[in-house]
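Only one chain comes next, encoded as structure tokens, the form predicted on its own.
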Amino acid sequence: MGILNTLIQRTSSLDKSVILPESNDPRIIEAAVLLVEKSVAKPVLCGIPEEIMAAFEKCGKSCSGINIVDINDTELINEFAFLYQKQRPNVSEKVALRLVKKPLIFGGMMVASGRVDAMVAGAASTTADVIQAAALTAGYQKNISKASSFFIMEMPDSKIYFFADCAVNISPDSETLADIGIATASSFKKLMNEKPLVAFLSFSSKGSASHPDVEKVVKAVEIAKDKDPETAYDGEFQVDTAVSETVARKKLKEIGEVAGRANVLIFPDLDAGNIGYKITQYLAGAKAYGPVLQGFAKPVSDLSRGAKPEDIVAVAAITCLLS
């Protein structure tokens, strides 16, 4: 069946709602219709209702089953401005009222206030804008201070790995790298219903090389274990040590729970992560789903600006499962 179809099927039984704030984009309109048709999630669009209805008409689509929320609704705007100010007392009421009328912020406040379960945006916005809106509204998970991303990598033999961070943090320090590991472990647990075995990757395996870059990874493992002692984190590992028990037994004196059996791979920087997932995708024939944003207190995810309606549906399904 494939992991994506499995996740979409799981979502259809959860009765989740997702807001798509870039509501006038024809791809968003089509994706909203598909979400209803496939019973993946309840789509919510925000904006000026007359403009959204006109966009549906232009696309030749029906808005049946789709909730349209007026972005200028006075009651909602006042409530969201109050909540925004409560989180950020240094922001004036005037500024808060202006900010919450912006689609991404409005969508984020819909999530933060509990009116919807998740937000998916980025078809017409930059990743940086989506992350900023999510940080200002939903905020971060406990013990997490930065957003990150992961890819679901489905290998030709159907084995699943999560790769992180392959899209957001260019050169994470040890603290950020630990946060990436913790967030990805949480994402894996929610999506796969399995125990995450998290390997922090390096060009060294347990002291086989000495370098500040290795030390950064070693420290990240220590921080992750300290923050989240219930999860299995280990490293520093070379990739083969992380995923092959045969190699792990040759290279390590003590294997532990993660070495040779890792299902979550944390790359030391964006160079390694981006190269790693693309090599796996294009040379090993793996399917790559993502990047999916993570680390927020409530689920918000990003889209490629070249996303097709089917891609938006897939990201919406994954994001709703993270709620």
The other form holds:
Amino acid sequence: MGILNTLIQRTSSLDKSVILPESNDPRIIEAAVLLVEKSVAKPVLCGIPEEIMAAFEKCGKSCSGINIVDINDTELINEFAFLYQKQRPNVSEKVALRLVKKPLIFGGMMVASGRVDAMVAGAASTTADVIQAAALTAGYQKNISKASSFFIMEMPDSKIYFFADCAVNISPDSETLADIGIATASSFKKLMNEKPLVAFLSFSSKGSASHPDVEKVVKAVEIAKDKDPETAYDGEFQVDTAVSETVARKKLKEIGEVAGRANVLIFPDLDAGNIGYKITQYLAGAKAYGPVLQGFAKPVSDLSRGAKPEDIVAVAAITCLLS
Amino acid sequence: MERQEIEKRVKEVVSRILGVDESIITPESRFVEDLGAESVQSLELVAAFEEEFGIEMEEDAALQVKTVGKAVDFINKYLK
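Counterpart to the form predicted on its own, namely the form predicted in complex with the partner chain:
First the chain shown before, then all remaining chains and molecules of the complex.
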């Protein structure tokens, strides 16, 4: 069984719920129905109930098993505005009331208030909008101040690597790179139930080259170790040093816990990350699942605008496991 | 409403949302680079301007506004 089916099956056993706030999109309606049919997670839709019911009718689908929440429910709106303002005191009560009526913010508040386990959006919104809503509602997880993303890479021999950040941060500084490493280690632990061995990648292995870009990565490793001493972070490594024990033994005096055995690869910038995952996908025949957003205190993820209902189900399953 | 009055109220809103002293805000001030706004605060600024002036703005276009002076121009269009 591939990693995706394994993850979907694991989610099914956990009784999780996920809010899909873009209920005016027919793909969301179909995905909600699939989530119920396959017993993956309990879908929650928010919007104007009459409009959502009409959308089900138009698609010829039943809304049985799907929780529909009225986005104008005064009690909920007031509670969410109160919670929002508590988190972000610079905003007045009236402005908070205005903000929480927006579907993505409403969905984020459903997660932040603990009513649902996760939110998946982006079928009809930009990644930036989803990140903004998640940051304003769920906030960031401990030790993290920036959102990032990861890909699950399933190699032809079934070995799994997590690659980050291949989609969000264009030119991360050392602090952001450390955040990406910490967030990806946390995502790996939750999804794989295995110890993450996190390699920060570069064109240099432990000082084999000298350049400000190398120094940026070295500093990121130091920050990550300092913020999260329980997790195995190391670098800077070239990718061969990170994943091949033979190469690591040749290039390094001491290989430590991560070199040659890394299962989480942190790329120094978006050029490297995006090229790296696509090369692995197209030339090495790996399957790539993602990008999945990470770094938030509660799980929120993004969809590609072209996502099909089956893709939405897969992202929902993965996102639920991050809770 | 006079442009001067709009500018005064825009500055008050910006000062409140971004937590910066009103005295440093000028029409040329850029929200992110000069006033330290985080990108996530742009949605809050738009909602706060809407509440302050009792208007509904086109959100995508409003989020493209980068300076205080341009925000005054943008809001002014809705008040005419």
